[in-house]
Structure formats: structure tokens, C-alpha cells
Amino acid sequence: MRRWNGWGDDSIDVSLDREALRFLEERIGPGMQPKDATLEEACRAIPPSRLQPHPRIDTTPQTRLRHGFGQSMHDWLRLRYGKIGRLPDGVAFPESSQDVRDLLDYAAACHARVIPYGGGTSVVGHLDAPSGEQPVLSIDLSRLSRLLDLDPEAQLATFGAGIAGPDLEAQLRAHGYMLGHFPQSFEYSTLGGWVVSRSSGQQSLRYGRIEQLFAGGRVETPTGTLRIPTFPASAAGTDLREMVLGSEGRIGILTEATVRITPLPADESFHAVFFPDWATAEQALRSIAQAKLPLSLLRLSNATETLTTLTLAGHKKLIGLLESYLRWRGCGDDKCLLLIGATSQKGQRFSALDDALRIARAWHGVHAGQMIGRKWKANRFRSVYLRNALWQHGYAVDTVETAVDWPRVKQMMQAVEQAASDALAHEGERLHAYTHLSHIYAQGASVYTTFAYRLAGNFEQDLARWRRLKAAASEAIVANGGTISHQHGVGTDHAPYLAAEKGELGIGAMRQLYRHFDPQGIMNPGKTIPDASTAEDGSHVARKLA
């Protein structure tokens, strides 16, 4: 069964072994494990439920504790200390698109908002429930899950949009073909949620980010039925496609989507490259990237991660006899590890690999064959089971992402994690930060920072702790000229922070787009872009680091 108050499979534990916890002590100190609420507990400070009856709506505690939290570490913080907090009234868990109208209509006649629900996956705080006197009401959509149709020749698929990575894949590769579609969060999140959020998956390198596979569907929405037709390309005015991507469930629900398919490939690898420093890597990587090879992934650890995984890597004796032949080809404490991802159809040779290969020799990459490679894919969807095992032991652990251009990538990373470590100092608490860029274009890359840090013992501490780390690493973002979200979308955490990204008038035509589909603001409501009437867009953030 799935963890109510964690990640993943409650059957699945990853431990840390003493290597790992030593590692850990030695930079940011001893943890000490909280006391967590049990479900028993949690579930009694639920109030009673203020829907109207309905045959589709489950009003049980449980059910409604279970849609009312994501994966955010303020999540995380509210359901381990039991300070649950706004929860959603109801679950409804339609089995059509027809359905979902039905119940939109319910919620407007009996003046509900509506979080829709996909995976649960979501880092940022895209399912909290709005304050106020109205009923909320959560659709799950894990019951549209079918395989629509398939056109062979057109290489579409059409799914129903809560379909979750893993039986999308398992439906499509039972004739031929895949998506390719692998965020982190692959084994719970779905369809709808990766378009609704432009999510990016970690081979997006060959397969593309969601907003390439995206070539139509079916979204209900307050006012009607929004259908998107499927083409090649399109110079017919605006792309409403466009509309639904990003759009966080506040226009309406995605019930349908039809994507962009590709025959199943019949060789992978993946290669493991050591460079002396930071500044090779980077050349190397930029140069592979402009050379527009047909690889799929292509993936750059700072000095900080690429230690940190060889250390939890376990295997310490064959770590051992590996450091010490990268010594002697150069590659020292500030070795940086970069993994390539190499796919290719029946036939084909891999001559991207051979080509990437030789960029990487040039500045001076030392080709560590394939065994780091196999275990990240192995592992690819089981390291985020990490964090169960840190909160543990009594530490936290979060994350931040963004992108910008070449020339601002070492900059941003420098100032993300510097930022993250000064929030933290001034209580003496130390922090463990490190980067990797996993998104790779001609024009620049994504910085996506790790933080861990020591739990207080407390949910009033913890929750300040966690929201100094997280104002001081977007400030950084901002200040630097990044995006606010490159893959984790917006949601409640990232809203003060879309205004110096958009502008007044950006964020004046968002709001009109959705006023146009949702009059009555019904749909998650607060996300994205707060409420006129509870928020100022985040314009205060802009006027700060302008």
C-alpha cells in the first residue's frame, strides 16, 4: 500500500548503511529522529465533511487525508507532526469524461472548489486545499486510466489523462512502442499531471519534455467541453495547447490527452565520464549539447554530488580501487561525473556515443565504462525512497530547479546553494547542498539543487526552518535570472515568485484566461497565480530583487 505520510510502496525501504550516516554526521551534525503522528491520529482532527451527499464522493476521513497532500516538505512536515491543517471535503473518482462534467456541475451548484487529483506527486503545493467557507472537493482521476486509441501510422496514443507512468508504458510497449516520458516520479505520477504541470522527464534529451509529446485532448472546464484536435504543426493563431500546458487545474480538468509515441528502441547504454573540475565538465557538456547528438540523456553532477553518490554508492572496496584510478588520470577531489545515455533503433550504431566520447577526451574525460551507468537506471526510481530513511535518522531533504543560459549556469548553481547555507547558518545549523544540470539544450541547462539539513524536532521550527531555505534559494533563482520552475510547475510555493518572471501584464493575461474558462474561480483556486483578493501576484518579490 502507498504511504500515507511519505514516498512510495510502504513495502519498499531503502536503509543507509553506516558509511552514509557517517557521511552525513561529519557535514551537518548528528540527527535526531522526530516523533511522528500515527494515521489513527491524524485522521481524528479531521472535521466532518461540509459536501452535499453525492453517490460519487467519499466523505471518509482516511480517503480525504490521503488526496489533501502532495509531496512537498511543508507537506511532509504537516502529516508526520499531524498538524493536517485544510483538507479537501470530499473525493470523487470519476470513470469518464461525462463524469467529470457531472461533478463540475455538482461543485458550481453547490458552490465547491475543485483540486483535481492525478498522482499526488507534486513538490510544490499544487493540491493545497483553500481556506475560506467553501467545501473543496478533490477528483481523482487513477479510474481514466484506458488506452483510448493508437494510430500506428501517425505514431498517437490517446489515454485517459489519470493514467499512471508505468501502466502507460506497460499498454504501449504491448504494441511496440513507448512514451519515454521518466520524471522521478514516474511509478505514481500520470499523464494529466505531467501536462498540466510541463512536466520534463529525465530522457527528455532524446524523447523531448511533455510539451513535445502533447498533441492534443480533451479538457472540461466550468463553461464546456474544450476539445484539441491533433496536428503536425499549425499556423491557425494561437496554440490552445499551449492554454492546458502549465495551466495547474485552473482552467479545468485534462480527462483525455493524446501523445506523441515512438517504437521501442532495441539497444540503451548508459556511460559514466570523470572530469578533473567543474569548468571541464561544463565545456565538455556544452560542447555535446551544441553538436545536437541524437543522445537521451545527458546528465552533469558537481563535485558536491558526484562525492556524495560514489559515497552512498555502497560497494566501498570497489569505490576504493575506482577513486584511485581516477587520481591517477587526474581526476581528484573535484572530479565531476558526467553520465551520458545513449538509445538507438534496431540497426543504428551508436555513433552519437562514439562522437560524445571523443568531445569529453578532449577536455580531458576519463571514460569510466558502464557500471555507474546500470545502477542509475536500476536505482533510477527508488533514490527518491531516500528520503523516508534521512527523515529517519532526523534529517530533511528538498529540492529546488531551475534553468537559465550557459552563461549564468555556474553562476546559479554557486548562488542557489550559497543562498540555501546562509538561511540556515544563522541558527548554527549547517547544511549539505549539491547540484546537478539534467536537462541539457544548445542554449543553456537546468540547475536542480539538493539540500539536506538537520529536522529540529519540532513542526513550528521545522516549518520556519524549511521556509527560510526555500524564500532564500527562489530569491537566488529570481535574482539570477533563472526561471522559477523549470519541471516542478508552480503551485502555492512558487506563486510570490512568478511575477518577476512573467510581468504585470503576463500575469494580467494569465488571469484573464482563466476568469474566461472558470468564472465563478472555482478551479484550484491560489495556485499558480494567487487570488486577486488574497495576494498581490508576487509583485512585491519583483519590486525587492528588482
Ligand SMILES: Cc1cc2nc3c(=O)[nH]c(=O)nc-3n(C[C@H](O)[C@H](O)[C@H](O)COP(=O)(O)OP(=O)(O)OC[C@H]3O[C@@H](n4cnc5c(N)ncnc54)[C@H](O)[C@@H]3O)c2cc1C
Contents of the next structure:
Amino acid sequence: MRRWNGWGDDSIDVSLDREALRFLEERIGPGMQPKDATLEEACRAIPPSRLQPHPRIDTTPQTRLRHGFGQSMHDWLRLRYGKIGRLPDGVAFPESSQDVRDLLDYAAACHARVIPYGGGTSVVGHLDAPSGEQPVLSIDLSRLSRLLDLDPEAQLATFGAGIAGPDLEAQLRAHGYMLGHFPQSFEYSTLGGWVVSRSSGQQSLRYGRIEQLFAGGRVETPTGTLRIPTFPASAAGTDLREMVLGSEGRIGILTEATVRITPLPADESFHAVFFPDWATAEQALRSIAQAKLPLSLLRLSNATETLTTLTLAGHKKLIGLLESYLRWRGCGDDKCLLLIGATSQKGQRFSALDDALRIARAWHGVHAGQMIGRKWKANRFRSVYLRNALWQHGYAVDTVETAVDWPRVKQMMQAVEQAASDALAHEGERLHAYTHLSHIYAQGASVYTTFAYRLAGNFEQDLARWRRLKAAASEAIVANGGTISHQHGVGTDHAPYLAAEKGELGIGAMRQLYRHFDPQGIMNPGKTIPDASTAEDGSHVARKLA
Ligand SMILES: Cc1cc2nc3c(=O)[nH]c(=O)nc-3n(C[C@H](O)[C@H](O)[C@H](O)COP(=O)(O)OP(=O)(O)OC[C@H]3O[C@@H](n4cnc5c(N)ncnc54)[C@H](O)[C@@H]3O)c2cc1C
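Let's compare: the form predicted alone is above, so bring in the form predicted in complex with the ligand.
First the chain shown before, then all remaining chains and molecules of the complex.
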């Protein structure tokens, strides 16, 4: 069964070995496990539902609790400490687009607000229930999960938008196809969630971000049904897909989505290349990206992330041998790891990997074979379970991400890590921060930073600590010219920073768009653009940039 207060299936535990714990203790100090609330304690605090009875709506406390949160640190803190706060008043499980229409009509009639629920993997407060007198209805889309159509000639597949990653890929695999969208949250996140939060999969280099994969679909809005037909390309004015992408539940509910699919590959491998330092690694990466080679993954870790990856890999003896060899080849303490993914179709001559390795060698890169890449592939969706183990040892882990043009990449990485460290330093706490570039473009790259730090052991202090850290990192992103999100979206946590990149006119246009489809403002209020219902508690992070 899915964990109610952590990541993943409760039958899966990924533990931290002694070496990894020692590494963390040296860097940020020993942790102490806080006392977790039990599910019973958490449910006891839930007030009665304010919704009028409806045959499709479940108002039991546990169902409401399980739909009231995503996976942000703010969500984790509330669940682990049992500080539940606002929740949806009930959860509906529609089985068709018509059911969704009926539920929207019901919500409008009883002045309820609506929060669409995909896989509940949001990390930026997308699922926060708004405050106020009106009841809140969560609409869980998991029963809209069928493959509705597959067109092999056009390589298009249409699914119910509530389908989760593994189910979607399994259904396509049965026909010899794949979508190739692999966010790290793949196990639970859904097609609809990916589209409306503009998600990016780990192999976006080959398959594209979700905006390249999303070809059309059906959206139930409070004012009616929006149907978006598929075209290979179109010059017919505004592209309606763009209104749905990034809409985060504010204009309606995506019930069906048509996506561009690819025949299953014949061969796939992931290779590790080490560079002596960040400067050579970044130059090599940029050159490979700008050569536009048909690779499936480029992922560059900075020196601290490389050290962390090698330490957490276990196999101390083997890693020791690898490090000695790398040192001999000129890659010492500052070494940076680049993973290169190579994927080919049947009958395709594969030269992209050779070309990439040739460029890497010109920048002093040392090819270390496939062992690390194989391990990365095997653990790509399992490593997130470490969050649970870290919490049990008294440590929190959070991430922030952005994207910038190449001239600003290094500066952004340093600024975010420094700002976050400084935010904790004033209370005498240390931060273990490390960064990788995970989505690479000819123009620039996404910059993805992970923070590990100690939990204080009580809700108020831990919330304040996380807010300071999140605000400092977000402000550094904006100050250094990055987008507030490359892939996680806006939700409530990033909403205060959106105006910095959209401008007043842009925010006004977004507001008008939402109003057009949702004149009463019932759809997921406060997400992307702050409003009174979510600003009332001062928001989760500092609101510096009005
Ligand atoms: C461990 C972890 C790793 C992650 N890795 C990645 C990653 O690699 N790449 C990445 O891009 N993101 C990643 N994320 C973030 C998250 O998984 C994505 O934002 C994902 O797209 C959310 O999908 P979901 O189905 O879980 O949506 P939810 O979390 O349920 O909802 C997200 C938002 O979409 C709305 N919504 C959901 N479905 C619909 C629908 N059908 N119609 C209208 N609105 C809808 C919700 O109302 C909400 O506003 C990660 C998250 C976690 C916890």
C-alpha cells in the first residue's frame, strides 16, 4: 500500500548503509529521528466534511487525508508531525469525462472549490486546499486510465489522463511502442499531471519534454468542454495546447490526452565519463549539446554530487579502485561525473555515442564504461525511497530546480548552493548541497540542486528552517535570471516568484485566461497566481517579489 506520510509503497524500504551515514554525519552532524504522528492521530484532527452528500464522493477522513498532500517538504512536515491543517472535504472518483462534467456542475452548484488530483507527486504545493468558507472537492482521476486509441500510422496514442507512468508504458509496450517520459516520480505521477505541470522526463533529450509529446486532448472546464484536435503542426493562430500546458488545474480537468509515441528501441546503454573539474566538464557538455547528437540522456554532476554518488554507491573496494584509476588519469577531488545515454532503433547505425565520447576526450574526459550507468538505470526510481530512510535518521532532503542560458549556468549553481547554505548558517546548521544539470539544450541547461540538512525535531522549527531555505534558494534563482521552475511547476510555493519572469501584463493575461474558462474561480485557487485563499497564512515561503 502507498505510504500516507512518505514516498512510495510501504513494502519497499531502501536503507542507508553505515558508510553513507558516516559521510552525512561528517558533513552536517548527527541526526535524530523526530517522533512521527500515527495515521490514527492524524485522522483524529480532521474536521467533518462541509460537502453535500453525493454518491461519487467519499468523505471519510483517511481518504481526504490521502488526497490533501503532495510530496513537498511542507507536505512532509505536516504529515509527519500530524499538523494536518486544511484538507479537501471529500474525494470523487469519476470514471468518464461525463462524470467529471457532472462533478464540476455539482461543485458550481454548491459553491465548492475543486482540486484535480493526479498522482499526488507535486513538490510545490499544487494540492493545498484553499482557506475560506467554501467546501473543497478533490477529484481523483485514477479511474480514467484506459488506452482509448492507438494510431500506429501517425504514432499517436490517446489515454485517460489519470493513467500513471508504469501503466501507460506497459500498455504501449504491449503494442511495441513507448512514450519515453520518465520523471523520477514515474511510479505514481500521471499523464494529466505531467501535461498541466509541464513535466520533464529523465530522457527528454531523446523523447522531448511533455510539451513536445502532448498532441491534443479533452478538457472539461466549468464553462464547457474544450477539445483540442491533433495536427503534426499548425499555423492557425494561438495553439490551444499551450493554454493547457502549465495550467495546473486552473482552467479545468484534462480527461483525455493524445501523445506522440515511439517504437521500442533495440538497444540502450548509459556510460560514465569523468572530467578533472567543472570547467572542462561544462565545456564538453555544451559542445556535445550544441553538436545536436541524437543521445537520450546527458546528466552532469558537480564535484560534490559526484562524491556523494560514489559514496552512496556502496562497493567501497570497487569504487576505491575506480578512484585510483581516475586520479592517475588526472581526475582527482574536483572530478565531475557525466552520464551519457545512448539509445538506438533497430537497424540504426549508432555513431552518436562515439561522437560524444570523442568530444569528451578533447576536454580531458575519461570514459569509465557502463557500470555506473547500469546502476543509475537500476535505481532511477528507487533512489527516491532514500528520503524515507533519511527522515528516520533525522535528515530532511529537498530539491530546487531552474533553467538558464549557458553563460549563467555556473553562476546559478554556485549562487543557489551558497544562498541555501547561508540560510541555515545563521542558526548554526550546516547544509550538504550538490547540483547536477539534467536537461541539456543547445541554449542552456536545467540546474537541479539537492539539499540535505538536519531536522530540528519539532514542527515549528522545522517549518521555519525549510521556509528560510526555500525562500533563499528561490530568491537566488530569480536574482540570477533563472526561471522559477524548469519542471516542477509553480503551485503555491513558487507563485510569489512568478511575476518576476512573466511581468504584470503577463500575469494579467494568465488571470484573464483562467477567468474565461472558470468565471466563478472554483478551479484550484491560488495555484500559479497567489490569491487571498492561499496567501492568508503568509504562504509557505517568503513573498519578496510582488
Ligand atoms: C520524488 C519525486 C521526483 C520527481 N521528479 C520529477 C521529474 O523528474 N520531472 C518532473 O517534471 N517532475 C518531477 N517531480 C514532480 C511531479 O512528479 C510532477 O510535477 C508531476 O508532473 C506531477 O504529476 P501528478 O500526476 O503526480 O500530479 P499531482 O501532483 O496530482 O497534481 C499536480 C497538479 O496538476 C493538477 N492535475 C493533475 N492531474 C490533472 C488533470 N488530469 N487535469 C487537470 N489538472 C490536473 C493538480 O490539480 C495539481 O495542480 C517529482 C516529484 C517527486 C515527489
